[in-house]
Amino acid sequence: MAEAIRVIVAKVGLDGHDRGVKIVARTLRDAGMDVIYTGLHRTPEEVVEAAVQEDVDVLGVSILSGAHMTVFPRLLKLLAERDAEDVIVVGGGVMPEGDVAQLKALGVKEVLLQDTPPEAIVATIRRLVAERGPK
């Protein structure tokens, strides 16, 4: 059998919403995949220590308060420093449609928005993880 798929999912910053990344957190966890919540206010250092000492799969960033831009090359940029890149980062919540393709861009891997269903969200992340291998 194979090991279930490690995935944390992080606030970062101000942004004090957390209602559906919980949600998310629940969805992933009942589909099999280990889930570690990182909980609110947290820095771009924080989640990506929090990644590469749990060794996950997927980094999952939910952000609701337009800091997007700012976050998302910050954490690609810890990773890369920390030799992780090989730790698939998503985003979730709410972008405008045009940072979506710039922060694909970037190397966010998905941007999963507020409207997605769990059963794609669960579908995303198994696909993302096969596309990549093994670590």
Second form
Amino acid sequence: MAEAIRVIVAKVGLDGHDRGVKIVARTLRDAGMDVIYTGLHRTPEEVVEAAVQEDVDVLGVSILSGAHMTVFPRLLKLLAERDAEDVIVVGGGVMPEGDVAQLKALGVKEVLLQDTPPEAIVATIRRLVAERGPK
Amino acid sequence: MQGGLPSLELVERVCSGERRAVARMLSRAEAGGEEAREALDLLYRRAGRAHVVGMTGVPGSGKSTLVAKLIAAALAAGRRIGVVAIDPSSPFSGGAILGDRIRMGEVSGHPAVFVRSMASRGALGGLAPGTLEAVDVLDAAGYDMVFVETVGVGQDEVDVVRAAHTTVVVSAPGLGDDIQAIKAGILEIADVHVVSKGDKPEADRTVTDLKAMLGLALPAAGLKRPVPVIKTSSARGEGIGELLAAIDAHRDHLVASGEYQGRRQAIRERRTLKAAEQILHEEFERHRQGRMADLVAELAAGTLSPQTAARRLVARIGTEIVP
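Alongside the form predicted on its own that was just displayed, please also present the structure of the form predicted together with the partner chain.
First the chain shown before, then all remaining chains and molecules of the complex.
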């Protein structure tokens, strides 16, 4: 049996806007992936622990609160501490382009902004997992 | 963690409880590939200490929330808890949304807890392929209790008894009259019954109905031990300690009565048959264009019955897959 791509999608901190993340979860499910949803208001520690336990290929974090420059560096640091740098971190939401470049330099593999079509989200996840190689 | 590590190299790390290794091994168990078979065999032999508790019930009955509360109670008693939580795969895309963690909240991040979500991949019966091997991995990793939370099941999908030492059936109040309860095989598989959402006014009625139906069902099912019916309210935190005590009491009863060995042996035998079925299925698919082509052609021509074809299939595969 071929292993399905495993993705965890998470909302971190004081950000109650979960319509987008639910649509993304549904889109990825419809592309045949296993999608773990954490629910709202998680801490970075909880999200990283869940990503470790679930052995996900991809950690997708949706942020619409403006806290992305705090949250993503924290997530990357925690993943490194847990010997989990191989987890592909993808950001989603609304953020300035300058921030996107900085986040990518820090190790976020891709940032999918608000106008990304569903097919592009699926294609990006598949590409990133293929580039990483076997788990 | 480095990618592509051989499963055999993970075995010792799993047994020492290293979380990344446990997580990776669970992925391999779920995928069911040949590469992991020897490692899973070794882990199976290292397992056998955990109390495996199946949690089943209709969708929305509150299984995940209840598991979260039970974890908190068991942690307070100093135990290490593993959970395998199964949600349905989409029959259309094969993908799945696994949402059991939403209800588990902060307990799932506790260092003595390991929660793993699995997709059912079309398997009926409430479990997923690889669920039983996943339980072995958590058992070998030193978790004292392993909860298996099934897909929300209806009335006769009762595979969880193939995996669990103790089966807990969760019923929510107000979902049908007492006839629903006697129809279902799910009534008889329970070692412990729970009526969840006990803060709702209809809950007492459901408890009464369930007890009445159990009174009718018990002699027929040949059960000697009265099955406890426990009312819980996850919202108010009521009945949780009582439920954990009932689960423990059931294990003690199995041990004291000698039924524990019998139940474990029954699980082993069912697993063997299930694995054999899967091997037949895979071998048939693999060779349907090749060595099985004549069987397929004869079936198509109507010159061979499925019953006879099945016997030939078994005979052909028989000698080739012996390890």
